[in-house]
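One chain comes next, on its own, written out as structure tokens in the form predicted alone.
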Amino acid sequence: MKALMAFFRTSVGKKLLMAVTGFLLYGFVVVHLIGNLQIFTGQESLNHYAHFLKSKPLVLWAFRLGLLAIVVLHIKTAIGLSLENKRARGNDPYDNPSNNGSSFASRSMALSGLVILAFIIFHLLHFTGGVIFPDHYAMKDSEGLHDVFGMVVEGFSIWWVSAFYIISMVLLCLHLSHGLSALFQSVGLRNSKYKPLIDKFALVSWVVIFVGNIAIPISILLGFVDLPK
């Protein structure tokens, strides 16, 4: 166990940990998107899906706590690697990532990560905790179930909530565009043979995630998705 902990304190171990936690978070984003897209199937379908999840509180909270641990570990490891890179560069202005042809996505990983974290906190307070717009959280449908459909429609009908969500999705996909490629590079798979395939996978992934997520607030703002009359 001590040897394993010592390994994860090395640069190689930290990069591997970033890759593993990043992949798990990517998996959550995909699963979360699939669940969210059920809003297009109607109020009854989405509310029954949400009710099913809430009917398994032990599983749901184990998942939430596990996800929180992964997020904390991912952030902690990212900070550790960033500090290591900064110490390695020293004060040499020519040894700077902004001068070595790196992409904007790679240079803005820390900034996009912080904004995504702020969005996650807001999103949880809004849709999970009901702290923000508690009247939305208290909504019930005709069957007496928690009206998640109505809560989402009412929430995204507020322009600045939708704007914050869309901006966060832009930054999330900017983060993913570099993070997915870096993930495979950390485990040694992004070589000359697999690089084109991996880059295409990263591109398709973030485009699908971006379009799928922003389709929800845009459809609500345009009135394509609305509460039953």
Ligand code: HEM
Second form
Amino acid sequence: MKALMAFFRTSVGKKLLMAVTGFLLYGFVVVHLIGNLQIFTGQESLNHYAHFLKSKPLVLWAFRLGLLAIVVLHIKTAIGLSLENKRARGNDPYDNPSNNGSSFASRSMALSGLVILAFIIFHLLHFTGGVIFPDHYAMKDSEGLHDVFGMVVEGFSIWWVSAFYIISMVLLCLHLSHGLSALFQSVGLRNSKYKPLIDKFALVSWVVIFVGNIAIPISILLGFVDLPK
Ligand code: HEM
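Structure of the form predicted together with ligand HEM, given the form predicted alone:
Below is the entire complex, every chain and molecule, led by the chain shown above.
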């Protein structure tokens, strides 16, 4: 155990930890997107799905705590790696990361990560805690179930809420566009043989995540998805 902890304090160990936690968070985003897309199947089906997810509180809380631990580990390791890189570069004014061939996405990982964190906090206060717009959170459907469909429709009908979501999705996908390739690099899989395949996988992933996520607020703003009249 001690040796393992020592390994995770090395640069290689930290990169591996970033890769594993990043991949798990990517997995969560994909699974969450698949669940959210059920909004297109209607109010009843989405509310039943949400009700089912909440019907096993023990599993739900184990999942939530696991997710929180992964997020904390991902951020803590990112800060550690970034401090390490800064120390390694020293104060050399000519060693400017903007001119060493790195992409815009890779240079803005910290900024995009911070906006995603702000988005998640807003999102939890909005949809999970009901602190923002408690009247949306309190909605019930005709069966008396928590009206997740109604809450999402009412939330995204507010233009600035949708705008904030869409901007956050741009930054999430910018983060993923670098992160997904980088994580395979860290585990040594992005070699000359697999690089084209991995880069294609990263591209398809972030495009699907972007289109899928913004389709929800856009469909609501355009009136394609609405509460039954
Ligand atoms: C348009 C896109 C999205 C919609 C409509 C949406 C909808 C929701 C809803 C309705 C809930 C609350 C479920 C409930 O407690 O009943 C939720 C929870 C959550 N969402 Fe999203 N979400 C979206 C995008 C995202 C993205 C991109 C992320 C992460 C980057 C995310 C992270 C979370 C987290 C961490 C939770 C808490 C999970 C839990 O309560 O256990 N969501 N989302």
